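First comes one chain, alone, set out as structure tokens in the form predicted alone.
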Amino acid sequence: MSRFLIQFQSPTLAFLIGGIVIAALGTRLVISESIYKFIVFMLLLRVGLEGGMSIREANLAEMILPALLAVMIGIGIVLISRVTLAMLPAVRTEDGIATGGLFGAVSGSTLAAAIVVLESEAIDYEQWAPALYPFMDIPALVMAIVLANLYFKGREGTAEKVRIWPIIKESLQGSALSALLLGIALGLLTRPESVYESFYDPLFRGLLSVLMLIMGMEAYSRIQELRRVAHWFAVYAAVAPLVHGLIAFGFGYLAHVLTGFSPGGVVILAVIAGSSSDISGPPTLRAGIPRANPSAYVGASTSVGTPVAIAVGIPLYIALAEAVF
């Protein structure tokens, strides 16, 4: 309980709540989409640079099991939504699958928030752990689009083959994942330490606080959209982030026992599993599952899922790691 109270006073969550409050009060403050995308780009580029520099010095064999687990978790989250949310009354199957894909994919802003909390509390983690992002993100989006297309083709009685590569390509070209992969490549293949230490690292927390403010305002604005679809989406968005995160925590503990995966790394794995994509996921799903209702999956993610993942998930996984390890 003390950890939750401290988390509510942290800049990360305080700015998120502040954005929700001023939006509820009818503020005229508007922060453009281009600023939002630039901030996300800067944050993920910084995370990627740090990850790439540490991968350069790391034992790659240590990454194999966590990466495989990340793939399994991303696919598993979509399958869980297919047999739960998509089967509930008043929920269209394609909307349930798309929601599972978005929650199986990864939020760069939630990942950045978790890293700030871990660093502020001096909790060690493998610097390559954020590089698990694409191993969970891409399989989840691919699985959701494949399942949705198989559902449509089965309903319509067609046997057209679902093409996988265009889905993967679309995911890789997403702005958030592109920024992270670019940072990893630059950190791995070049020597960016000087610009990282003098520019990217000092700006990280300040940019994250502005991003949380924007996300709080966005969360409130999406509540109206969520009200127009089945209330099951709100229930799913409140419960799923914690269920997914706890499942990933269990897998992370297995990696800890087998390979020595650090407690901080286990927390990061749980955080990315409990997050829902806020940048690359929505456009990928709009293109891949055009019949799904964005108000359902984007509204569930932004208005409920992300606040739960940040406000409850991050302190929960850290407290659990302290208890277990």
Contents of the next structure:
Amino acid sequence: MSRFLIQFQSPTLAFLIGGIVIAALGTRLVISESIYKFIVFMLLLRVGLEGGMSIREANLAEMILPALLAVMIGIGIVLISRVTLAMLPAVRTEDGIATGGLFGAVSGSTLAAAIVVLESEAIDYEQWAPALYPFMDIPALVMAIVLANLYFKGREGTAEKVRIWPIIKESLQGSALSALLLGIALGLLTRPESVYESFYDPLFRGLLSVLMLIMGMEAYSRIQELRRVAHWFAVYAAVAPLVHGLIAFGFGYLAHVLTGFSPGGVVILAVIAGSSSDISGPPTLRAGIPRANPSAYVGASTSVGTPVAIAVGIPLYIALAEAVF
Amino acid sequence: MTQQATRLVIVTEKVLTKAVAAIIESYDASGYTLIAAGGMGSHNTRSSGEPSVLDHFGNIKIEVITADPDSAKKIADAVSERYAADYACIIYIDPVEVLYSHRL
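What would you give as the form predicted together with its partner chain, now that the form predicted alone is on the page?
Expanding to the full complex; the earlier chain stays at the top.
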């Protein structure tokens, strides 16, 4: 419990709540989208650079099991939403599947927030752990689009054939994932230490606090949209991040027993499972499942899912890791 | 001297920008103008930048000027056939007098 109180005062959560509060008070503060995108780029590039520089020496065979788990969890989250949220009365099946896809996909900002907490608590994690991001993100989006098309096919007998490669390509081209992969490549293949130490690393926490403020304001402004769809989306968005995170924590623990996956790595796996995509996922789903209502999945993810994943999820998994390991 | 031409205006979602541009180009239009759009309609209120930051679902307004009304209508048909059912999409044409242009 004291952990939650400390977390409450941490810059990450304090700025998130601050953003919600000033938006609720009707602030005229506007932070433009380009700044938001730039911050996400800076954070993910920094995470990628650090990972890239330290995996030069790492044994990447260790990554195979966690990466497989990430793929399974990403697909599993969408399947769970198919038999829970998408089955509920007043929820259109395609909206439920799209929401599951977004919650299976990964949020770069939530990942960055978790890394700041892990570093400030001096919890070690495998430096390649952030690179698990695409292994969960892409299968979840693909699965959601495939399931939605299967559903339309079953209902109407007609469906367009799903082309999977364009979905993968679009996900990899998304701003967060491009920056992360670029950072890994630069860290791995070049010597970016000087610019990393003098520029990217010192700015990391400060930029994250601005990002959290933006996420808080965005969360509040999207509540209006969430109100227009079934209440089940709000319920799902509050419960699902923690359920997904705990499932991933369980699988991560299994990997810990089998291959010595570190506690910090298990926390990162749980965080990316509990997070829901906020930049790259929504446009991919809008194009892949045009009939699903974006107010349902974006409202659920941004206004409830992300704040829960950051404010409750991250401290929960860290507390659990300290209790279990 | 002015020249009679047809202006086709498509107001639709930002995610369709590339797809609509490809349709316009496939019908031999010599160019188009793209404007970020905001407003209110049956799908939802869409702002152009404020107050929400994550502007994935902004709108665009595309203007195409064609020498003959037929090609404008063909573009309109192709766009509405593929996208009008699932996306916010309003299309209209009006006659315009072009005062200056290299070519249409």
